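Let's start with one chain on its own, the form predicted alone, as structure tokens.
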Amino acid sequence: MKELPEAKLYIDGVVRRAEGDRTYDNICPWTAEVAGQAADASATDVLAAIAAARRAFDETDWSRQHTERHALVKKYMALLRENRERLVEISRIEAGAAIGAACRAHVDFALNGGDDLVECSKAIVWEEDRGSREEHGFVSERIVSHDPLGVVGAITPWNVPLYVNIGKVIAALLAGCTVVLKPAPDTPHMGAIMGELAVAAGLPPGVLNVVTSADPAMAGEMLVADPRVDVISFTGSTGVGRHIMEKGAATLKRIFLELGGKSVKIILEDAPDFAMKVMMSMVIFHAGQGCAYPTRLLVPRSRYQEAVEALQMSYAGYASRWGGYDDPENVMGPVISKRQQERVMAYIELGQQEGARLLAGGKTCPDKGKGFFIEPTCFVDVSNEMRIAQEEIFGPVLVVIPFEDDDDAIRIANDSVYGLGGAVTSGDRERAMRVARAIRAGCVSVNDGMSITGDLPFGGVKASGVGREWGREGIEEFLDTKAIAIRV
């Protein structure tokens, strides 16, 4: 397997090595071997990161020049674009992504994300004309306008780096900020690559800046603390989402919060090919690690045993299917680290403590590679309130979850610390979407409509977040709003 070039910093227009040449070993998901180097930043690294995001958005024009820097930016995405084959190798080297994951969603979802977020800020408003009006014996002449927060630090996690990395920072580049991205410590050759193409792209020095580090918390912790920092876009586990909201309090920073999710799929009995709509639910893409994939499936107790039994027969055949680096058709590989494979078999053990059934998997595969493989696993004959139902996993496991009528099956939906996304089966459309509806969550895919797009909002409700990324809505959140009056 080849192994990556050292993933270096990019801080005020420079890509260079980290104080002191500090590097640390990234390591393969595949091979659990050492895959490359990685700059470690020092603690005077990210302060001179935030230091050039502050210089690049108080003393140059970049927050003002709407279409030069919209120019750029459709620059940068293209450059990004000649790249897919090195983002393709990134993602399956260092992410553990199957090839049939690493085309998809690690890589071509970003860069259509991307190209969508640049279309989609053509629709910005910058200023609008709010009219005359009369008080206090004289007319003023108003105007409302749409400017740019300031210094973002966007902290990203390991799972699709490259997706994240673009929708944080294209969206907050179009709105006019400037960034100090900071990538997971797994993936940190997927934010240097942003550094080393922006370079390319020619983005002025400190609009984009790039941290990585093998400490997980030390680069975040600063940027969330430096009240040069404005904004805190964060995408990850909603234990740390919470703790990022009260720092960030004490500099009254705006706060987005993309967080964990423990999304359901519901079947309805009357969906057309009831069995293959459940066969279709096994939670296998990139081996679960999704913060939106549904991993909680609820099937009518009519057509329970029906749906056991196909997901016996899915789950049966996919076993041999899985798991192969070369194999152009595979989308599941190994979860990203010997620490999350720990966490998965926990829960593996947990559910079957709980007295759930385990259907299919359960185990760790050895005979896969010296990698952090996990076997697709479904447990079934699961109540809600059992831990699997409630927590999130984050690995290839799926829960199943009988319900008696419709209004049942929203309830046990609904009945989550969480709200991201959902999905939605039946034959009869205006029932389908009488569900969807009601579902409190972010996104909810019907018949499987694809409802997370680069040109539609996302986010979740509840304990899955603030704010929305993607789409105009995306970029706007990096936006504040300023009236203005002029005496006539």
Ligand code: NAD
Contents of the next structure:
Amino acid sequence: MKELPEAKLYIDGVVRRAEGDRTYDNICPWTAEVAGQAADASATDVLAAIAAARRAFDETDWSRQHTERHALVKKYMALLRENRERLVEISRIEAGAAIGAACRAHVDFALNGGDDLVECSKAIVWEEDRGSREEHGFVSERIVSHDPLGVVGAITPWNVPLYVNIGKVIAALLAGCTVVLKPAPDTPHMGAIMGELAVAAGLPPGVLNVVTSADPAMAGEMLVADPRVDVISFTGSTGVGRHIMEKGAATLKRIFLELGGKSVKIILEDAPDFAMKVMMSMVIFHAGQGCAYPTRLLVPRSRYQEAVEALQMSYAGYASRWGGYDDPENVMGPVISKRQQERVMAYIELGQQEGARLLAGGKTCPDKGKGFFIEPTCFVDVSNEMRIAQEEIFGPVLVVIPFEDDDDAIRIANDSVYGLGGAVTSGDRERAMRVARAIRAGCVSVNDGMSITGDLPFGGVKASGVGREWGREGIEEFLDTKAIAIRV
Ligand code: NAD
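To complete the pair, please output the form predicted in complex with ligand NAD; the form predicted alone was given just before.
Whole complex next, starting from this chain.
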């Protein structure tokens, strides 16, 4: 497998190595071998990045020049698109994306989403005339302005790194904020290329900074604690999100959290092509490493046996069709790391101990080499109380739960600490809509509708997060509101 060039830091407009030239190994999930080196930022590097972002916000007109800024960000997005092939290569090599997943969810989806944000930003109203009013015997003309929040610490995960990097960086820049991007240790190259192309796009120094480091927590903790950082926009696990919210309280930071999920797909008994809909519910895309992936499949008890047979057939048919690095049709590769492989395997073990029936998969695949592969896995006869139904596994594992009627399906769907995504299928649109409206989640797909696109808000309720990303709402998250009154 090809080695990637060293991933470098990007601080104050300069692409450079870390202090003391420190680097760490970036491990390829397909081979468990070194895929490249990445700059291992020191605390001094992180402080320099924060200082640069602060200076760019406070001492330049970046936050005020809306038209020029919009043009620069648009150019930056165009450059990212011109580098599509490199982005696909990085997502394949360092994130373990199969080609079918790399092109779609990882790169094209991210690039389209970034363009959507550029478009959505045109709808931002920077100043609103709120009219005049007499109060205390004199008249004031009033304006409400929407101003960028300041320096954003953007902390991102490894599963769809370009998508999350773009969702935060492009929205924050369009809003007029400046950014320190801290990618996950497993996916530094997708962060580094954001820096490299920022130079090429001519973004002013300090407006975007990228710090990669081997330590998962150090740079992020510094961003959360530093009073010069106004906002933390975090995507990752619920545990780390909770920790960030606690730590951020010390400096009263604005905190946005995009966290984990255990989303449902509900197939009602009147769904057209019932068996086909069930078969399409395998958790295989990017080995199930998607936050809003519907990993709990809810099927009616009246058609449960039919659903189990359909799944048995689809999993058996798929058994030899995944895991090929060069197969353009393949959408499923390894999981990201040894640690993640062990975590998912522990859940598969747990599911069996809890009494669920393993219908398919359940093993690692040493025959595919040293990479972190796990078979597409399906548990049936699952009850929603089991930990495999309640906890986020973040691997290629589907759990199947029977329900009695629509209200029971809604009850099971909402009996979760999470509330990120959801899906419902029915032959009757109004019936599906009733269920969709009742699901407590940030986005719900009805009859395979696309509820996640760059021009729609995305985010979670309950333990799935606070705030919204993407769409106009995702840009507005980086704005504050100011009332100005002029006595006339
Ligand atoms: P993670 O929480 O381990 O790490 C996320 C990021 O936080 C990484 O950059 C990591 O280095 C950093 N980090 C770790 N400890 C930190 C600390 N103490 N302080 C500050 N930063 C710290 O998550 P992960 O394993 O990288 O990603 C998988 C998780 O991300 C899953 O739970 C998944 O559901 C979630 N996710 C959510 C969304 C969403 O939009 N809701 C999207 C993608 C992934």
